[in-house]
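Starting off, we have a lone chain in the form predicted on its own, written out as structure tokens.
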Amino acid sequence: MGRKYEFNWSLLGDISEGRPNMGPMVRTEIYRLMQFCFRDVLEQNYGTETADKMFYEAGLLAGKQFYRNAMQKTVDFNAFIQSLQSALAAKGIGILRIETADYEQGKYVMSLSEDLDCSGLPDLDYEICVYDEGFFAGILESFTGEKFKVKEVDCWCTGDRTCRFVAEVSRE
């Protein structure tokens, strides 16, 4: 038997039929309930470090998903970006800026307003965001062919009011 769960795009279904009524959108604090649980659920089982482990490579897998099947392709890297600036904000994910690139070195930091998955949470003194920190790594995998390691160094739960993330391609 093959595995039960193993994703592919065409598991997000066709929402005009399935929800006629209620269309694509759901409310964040709906979504925030499921991804909390989730996280929560995943902790007591296997301890944080593991929860955490997975909401990364949940994110990597949704990042490279995301990139194969809601942007528009291009070799050019500032199209990249206009492109992925353009799908998170028409998913109502965020509002993603690119602060510095270095290309050589391949070394980003980005930073992403209005998060899906925190903005607006209370101060934890801790970043909360390791899921959007695989997703981006997807994305840049995806995009560029190399591998990234993507690491949140401020988040709305820091008290900052944007989450932002350094991504490096990884050497190791």
Contents of the next structure:
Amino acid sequence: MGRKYEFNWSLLGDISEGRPNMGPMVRTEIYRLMQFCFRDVLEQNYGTETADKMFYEAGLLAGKQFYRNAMQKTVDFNAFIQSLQSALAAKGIGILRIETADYEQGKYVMSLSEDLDCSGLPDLDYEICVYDEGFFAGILESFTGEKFKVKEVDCWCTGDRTCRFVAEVSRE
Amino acid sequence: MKPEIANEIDEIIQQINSVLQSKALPAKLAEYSDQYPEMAKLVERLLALREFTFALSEGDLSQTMNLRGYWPGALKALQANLRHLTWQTSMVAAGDYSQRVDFMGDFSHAFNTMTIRLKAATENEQKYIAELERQQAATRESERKYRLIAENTDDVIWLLDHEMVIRYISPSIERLLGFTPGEVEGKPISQTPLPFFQVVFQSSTIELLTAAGTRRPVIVECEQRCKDRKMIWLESTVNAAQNSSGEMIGFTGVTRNITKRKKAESLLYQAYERTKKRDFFNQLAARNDCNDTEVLEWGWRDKIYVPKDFSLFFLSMDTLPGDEDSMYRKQQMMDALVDQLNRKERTNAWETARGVGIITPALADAARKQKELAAAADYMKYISMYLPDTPVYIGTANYSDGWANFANRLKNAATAIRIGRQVWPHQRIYHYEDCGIYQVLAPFAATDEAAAYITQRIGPLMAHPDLLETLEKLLSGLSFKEIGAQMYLHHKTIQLRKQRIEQLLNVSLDSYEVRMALSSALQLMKIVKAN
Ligand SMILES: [Zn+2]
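Having seen the form predicted on its own, please provide the structure of the form predicted in complex with its partner chain.
Once more the chain from above appears, this time first in line as the rest of the complex follows.
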């Protein structure tokens, strides 16, 4: 039996045709409603660690697809960052800022404010944006052709007002 | 609450406050921290916040703070923003002016305005540099062109500053005058080996060039000696040089060799003068009633200055008849001869159909004829220096006051040569007044009657030149013996010849009338032959 859910950008459908009156926008809490319910069910079925792993991988796939379908193609890194910034802002995902960029080491520190996933969440004492980690890793991998490991170090949920991610080339 | 507890709470609050207020930590803080673990944690967090905040205030963005929660989160957000700004600023410094700051209030606006301005300024600067480079390239190109022109033209281009120092002179100066630019550049014009500059810059030239409002060039012609001592004619075109703000900064000029043009002009002028004189005198020669006043007036009008009383000469040459080419050379020679004669003082010469006419002022005094022959000899000598290989004859006209007999006198001068060459073949200079009876016979010799008369009188002797010669000697009154000696013949032969002549002509040579008639016929024959 073949795959049932293999991802394909066209699965997103033609929204202007399908939702002529409702339009492409949906309230953030509805997006979060689905995401946090998924989290809950996945955690109950597979445990916390596996649930996080699944979210990271889902983000990775989403990042690659986002890069391929929703971003302008660029050659140099700064233009790439600008393109990413404007794409994230245009789609209402969040405000991306680069804090440091070490091209030689392949290490980048970036922050995402007004983040779609976690901004405004209650204090939880742990980082929650695993999906975003995968998402950035997917995008960076698509641009550089190298595998990246992305870790959220500060999160709204840990009391920070911005989510901060450290991305490093994974040379294993 | 017990007063001791209330006191202790007060004290603890003060201790904690001092963490916020003073740099030094109170001594008792450690004591309380040991006593209350939660307070120790609080103090530790406060100190961590203090340290992190202090580092931020010092501009140290590298610190990490492990605290979580609202207050540390706000500080970390500030750190994240500042780090991002640092990164953006380094991008701007590297020339990426597309960086924009959003969501940071007034600062965003200020920063974005700065990058927009920087971008505009950089673009302006690039435009300015590009324009500057374009202008420099254009300047180099035009400089290269001017240099190419200056160095490759035969004209000499030069530039003087306002102190009359030669600032530039093109290398062609060496081709023109033999001096190199190095010999003149940097020197005032009075200290160069080029005196023509001083002629060019006479005060009148400078006045013309510096007169307000004039921008016309001044052209000056003058002669200059080359380094090899040769003289050449130069023409200089001079302009006042101005800088872009209209101030006079010196002079520019172009100097060229016009020797050929000058020569051509001079030849043209000579040809004009020659033609003018030829037409003037030949017109007079065609008239028989010249009036002195008229002639002098016409002369004045044409700037030909002739004397009222004059001696008149006619000059003829033995020239080879030839093809067109030699005709041309003959004409050239004739023109040169006429010009040469006209250069002589008190002399007017012109070309006629068969020779050259010459007049020179004279007075009817006793020695007039001798003076005329001397003048003719003088002309002869003058011409022979110029045409040493061409036989030249000069006939001098009879004298009469004024211009009334000009046409006749000119004919007579020519006749003097014609007769003279027959009668006195060893001379070259003849005077009409020496021609005696020929003066009367000459006009008659040109008529048909003359030819008829000659045939009638001596026609039968024409086939016998020796008899004609003998007849001439018999008519001169010489004896048979004398004639025989002259002709290397026996006197009896002469006697026989006399009889033969009388027989052929059917006359007696002893008759005075016959002798006169035959003598006339012989003289006429000579003149007719000369014609
Ligand atoms: Zn987060």
